[in-house]
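One chain comes next, on its own, written out as structure tokens in the form predicted on its own.
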Amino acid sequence: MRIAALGALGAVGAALSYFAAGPARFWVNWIVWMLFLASVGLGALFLVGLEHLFIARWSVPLRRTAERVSGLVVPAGVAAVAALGSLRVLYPWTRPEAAAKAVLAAKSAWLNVPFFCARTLLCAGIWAFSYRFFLGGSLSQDASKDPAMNLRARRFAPVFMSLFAVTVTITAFDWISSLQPEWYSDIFGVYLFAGVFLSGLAGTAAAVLHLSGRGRLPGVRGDHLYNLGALIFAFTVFWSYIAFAQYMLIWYGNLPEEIVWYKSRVEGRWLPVILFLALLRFAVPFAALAARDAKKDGRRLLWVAWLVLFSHWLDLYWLVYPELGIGPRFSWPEFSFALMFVCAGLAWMRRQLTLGEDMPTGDPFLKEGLEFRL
């Protein structure tokens, strides 16, 4: 009840935004915490899949904890079809105007409104699909005990990565990226995917640890949160390498129409932003798990994953607010953006622990899993 009550508070909050803010302000909030929502989701889904892809067995034990995170895709995807009602607020592509410009009209093919829903849609149909499929089947294989779910999802996880790389960088392009129409990157996808991924694996890794100091998962050891706790480590520096790879070509070949998306989020107020978020996305989880025995302390751990969390919230803010030209503001309408959808994401994630068992109990592998060892 505590937690509806603060959601509601912080839903109060976030509609009156719309009128003392301005709805620029309001769908900003919006769509920033809709993609957060949507990559801690979408990261746990990629770990399930690649787990199927590979025939992973060490992951095993943890599965189930990924799979109901990967749930985090379906409000996420309601989220994303409400925010469509942003794109005559904040799309410059959707004005009239636009049309005279020639890279605009270039890309008119692509943006326009139609589409842009009907992609939305899609994408949201496709994370919800994928959810449905995993998390179900493995939820009969508990009570079947029939392996030949393996099978299935063995074989549809090459038919998922590559919907889900397609999915998200549409998702990079359309909400992000088309916010400034006329500066395009070639490698923004992968930006957003190595985000994506790493917020998932937090996500995973703070609900297995909530899950097992609650003794709900017995067998889950310190080698098992060293994967987990490498994983985090691995894709923390293959971000920072993506973002600097981004920044330093643009910055070197120093053309107007690429430095421009640039030059509005790391100039003026917005120099802090950049600078801490390096700080918190980079040196500190990477000086913390950088020692072997580091990813086995599941304290530690703990906090990394939840300051994994909090970082992408703001690289998804940094990417994203600088187009209302007002710099950077945390005052009440953000902190009711944040009261709502964290509350309305914890609400629905303690739903999705109630979910089948803890572990995968039908799974042949998960004795393998449970035994494994560094």
Contents of the next structure:
Amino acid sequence: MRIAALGALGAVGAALSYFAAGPARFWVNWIVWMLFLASVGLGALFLVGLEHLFIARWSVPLRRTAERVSGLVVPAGVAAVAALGSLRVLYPWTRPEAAAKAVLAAKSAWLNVPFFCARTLLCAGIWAFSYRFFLGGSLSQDASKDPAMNLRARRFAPVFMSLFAVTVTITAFDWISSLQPEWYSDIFGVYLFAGVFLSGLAGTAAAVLHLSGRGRLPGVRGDHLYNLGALIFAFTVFWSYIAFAQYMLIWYGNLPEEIVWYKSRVEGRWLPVILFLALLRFAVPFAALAARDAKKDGRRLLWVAWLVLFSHWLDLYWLVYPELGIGPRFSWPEFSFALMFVCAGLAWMRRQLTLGEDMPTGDPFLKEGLEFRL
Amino acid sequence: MTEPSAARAWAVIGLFERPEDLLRAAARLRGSPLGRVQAYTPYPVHHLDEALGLRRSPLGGMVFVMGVLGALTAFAFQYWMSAVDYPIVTGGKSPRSWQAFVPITFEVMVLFATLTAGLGMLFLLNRLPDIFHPMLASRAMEKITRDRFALALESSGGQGVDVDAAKKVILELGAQEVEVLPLPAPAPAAPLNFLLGLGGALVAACVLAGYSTYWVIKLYPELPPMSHMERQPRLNAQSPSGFFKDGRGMRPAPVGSVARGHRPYLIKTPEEAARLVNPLPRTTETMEKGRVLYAVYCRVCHGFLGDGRTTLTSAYGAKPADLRIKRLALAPDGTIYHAIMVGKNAMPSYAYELKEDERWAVIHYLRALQRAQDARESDIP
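Next up, the form predicted together with its partner chain in place of the form predicted on its own?
Following is the full complex, with the preceding chain placed first.
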């Protein structure tokens, strides 16, 4: 009830900002949050896909939670379709002047409105379908106990992995890179993937700890948490590696068409933001999770998970917001958007957490998963 | 009459069939007053460390400390080289560009950390130079390295283990077989010879590898993977090139253009140049300047002492002159100036690298080199 009220308040503020602060600011915030929801959902979906791909046993007790979190791809897909309204406001390649620029004219086979819309619909469709496929099979197994469901999911997993790689790359290039369409970075899809998997892990970890704190995941022990923590730790380093690799190559080459992107992101008032991001997203989680026992410690893992989620939002903000050209700002429009999307996400998660049993009780590997020891 | 003391042994070993049996037995035997409890398994058994109550390995902490140390070392080293000792602007970047130091810092951190992990495990924790362990003398060892799990009560402090009591306890815990290793502790056969041989072989291998690398590089300075950037698409001075229409690699200056500060050098022969006079006073500053410039521009070819002992490989193909020879020692400054300006055979001109007063400073220093190696008694103060 309180969530609904706060969310409605946020929605009113967000709607007002369209008129008071201008459509550009409205859509920039919208895209940041749309990408945020998509990231958490997709990351969790990736975790589910990984389990099936590698026939992992340890994560079976946590799989239902990951499946539920991955449901965020549904509202994210809806938000992405709605965000198509931003194309003419934010994206320079939609403007008539773009045809005059040789670089943009050459890219127009990819960057044109009908194809962009088709890609967005396709991505949203693929996410929703994959989510339904994994979750549906898993839910039906609760009652039927039919091991054939595992085989079905296992066969789909490699297909899903390929689709996942392509759609995440498309999302990164379309929604973020093409805000500055002359700029390019080959690794940018991987950069977004690092953030996606991290935030998916963090979302799953937060949900797991929420449920197990209420005794809903009996048998989930420090050993399981350790693996979640280790993955968060590993991908913290992975993100930092990719982020720095991209930055260093562009900084070294110092080519005009590449460096502009960083010039508007690491100079002036954005410098403190990126330093803060490096601290929150690399230094703190690294230090917090480096020790062996730290990864088993639920309390610590919980705050690290929330920190990772927040820093992913900050990352997206840092990627998208500079295109407005007004420097880093966080005032009532941003606050309203945060309120609206966080409340919507939490409300959706509350619904998701009632889907099926808390653990995949029909999965023949559940017992083995619960017995998992490091 | 003294009571016959109970039989004592260095170790009493029990063999188990399954790792679970071992875990259970180890947990029960832990802290036994009979002796030190040790387990031997064909592969790492999870949670055995807990069952035995082992303390946490210090390796993690060591690796962490050494990793941090490696990162700091690499960063400080690069900073000192690039920004303090010999600052060079490359690619328009400040010599203090920390970004460029990160990859090497990262790699050295990993290097320090992994070496610490590997060597620390082998030498500190596994006591490596010591390759013998009394257990190796037991019959049980053969089975342990195959498919059995052993739990042993070992003598601590040399008093030995009470055989009867230990046997009883271990059998009660469900061991299938029991073996007794008698006192005194079995000793290694001849580890010293082995170690000496091993060390000698290592040293020999290092020497061999070092020398063969040295000679291969000396004899084949341009082995294909290491062509030393010889072959790359570029324009070479004084060489033809198909890139331009006139077929020449070097571009003639636009007609009538004169470089800033350029003074035409109209002298054609060394004889003509002999009349030039060194305008610089022979001061300490000039000498110092000449020394630095000689080191930068001339030393690679003419050697530290000007004796023509080049540091270039044979790929250079020419023999730089020994600058101490009589002809050059007696030649007027102008002759040497001429060599710098127009070069000679395999020696290119250094007219563009050195400004006029810099050329004369190098000549002062060259004179000092010549004189220093042909000193007279009267030079001694």
